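Given next, in structure tokens, is a single chain: the form predicted together with its partner chain.
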Amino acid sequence: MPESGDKGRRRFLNFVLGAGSLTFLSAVTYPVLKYLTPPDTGAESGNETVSAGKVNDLALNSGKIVKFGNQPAIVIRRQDNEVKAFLAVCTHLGCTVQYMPADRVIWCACHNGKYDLNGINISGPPPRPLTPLKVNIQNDEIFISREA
């Protein structure tokens, strides 16, 4: 019957148009999404060992922020002369933390989160302890690296 033949042809053409449009769209979308994904520049990995300066340049009961890969790390020399290091990234929303010598806590200014000197979250919103880093002291120089 001519009518059903026409319908079949229309269905076929609609299918071709739809499939063609879909192919076109994916051919455009795929390169765009790939383009937006930043390529690996090789400067981001944080596996290396980083020098954090001399122990004696860091006063007792004080802390400082050093660059660790592309993240900040905090190095603290406690009152008892022990040196501790953590990633300085607050586990709540990622702000950079700082050392408060008066209270002897690591403090995040964004939402008043506090950690003790072992990096354990003790008050405020942080859900987890800070990520600890390995500290190695050679000839008075502090080296920090990721814990295995």
Partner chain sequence: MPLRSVPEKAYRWLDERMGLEDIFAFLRHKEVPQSSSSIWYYFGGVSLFLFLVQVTTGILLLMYYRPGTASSYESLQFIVSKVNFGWLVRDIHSWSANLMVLCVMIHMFSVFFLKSYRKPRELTWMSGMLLLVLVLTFGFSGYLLPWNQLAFFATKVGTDMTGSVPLIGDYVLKVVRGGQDVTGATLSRFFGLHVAVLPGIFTLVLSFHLFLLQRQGMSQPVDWEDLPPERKPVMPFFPNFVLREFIFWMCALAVINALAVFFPWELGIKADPFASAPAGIRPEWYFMFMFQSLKFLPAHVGPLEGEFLGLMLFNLAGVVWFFLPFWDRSGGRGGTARLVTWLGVFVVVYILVMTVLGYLLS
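Show the same protein again, this time as the form predicted alone rather than the form predicted together with its partner chain.
A lone chain is what you will see next.
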């Protein structure tokens, strides 16, 4: 017949063992769940508007890469002064594209993919056009956002 001191000691050991097991499971489960949950990015929600700089800082027939959320965007000022913007991610393998002013094409250096100034794939392996972005010019400043 166990004495009352044994019951108290057994209860204490069960409490310590249960608390330790719960702490261990929490320490293992939380990082795994955090790893599996995608990070929140503003650009993915479609509500983000990003400044791409002043219009006059971008010469005619030139382009530049700006950060748009967690992806690069390319802003191009065409020869006719129209400003266009696209996600600068090649639709073939996800490489960053760049503007080639001599040929007036958007070029992907990975596999020589080419897009016209409307983002349409014209040669090389890219299977789809570039994702267009909405351009808004206010007070000589270029703002880009996702199209609705």
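What we label the rigid core is the largest C-alpha set whose atoms superpose within 1.5 Å from one form to the other. Positions refer to the first chain, counted from 1. Since this is a predicted model, take the numbers as computed values, not measurements.
- Residue displacement note: residue 136 has its CA displaced by under 2 Å between these two forms (rigid core superposed).
- A displacement of 2 angstroms or greater separates the C-alpha positions of residue 18 between these two forms, with the rigid core held in common.
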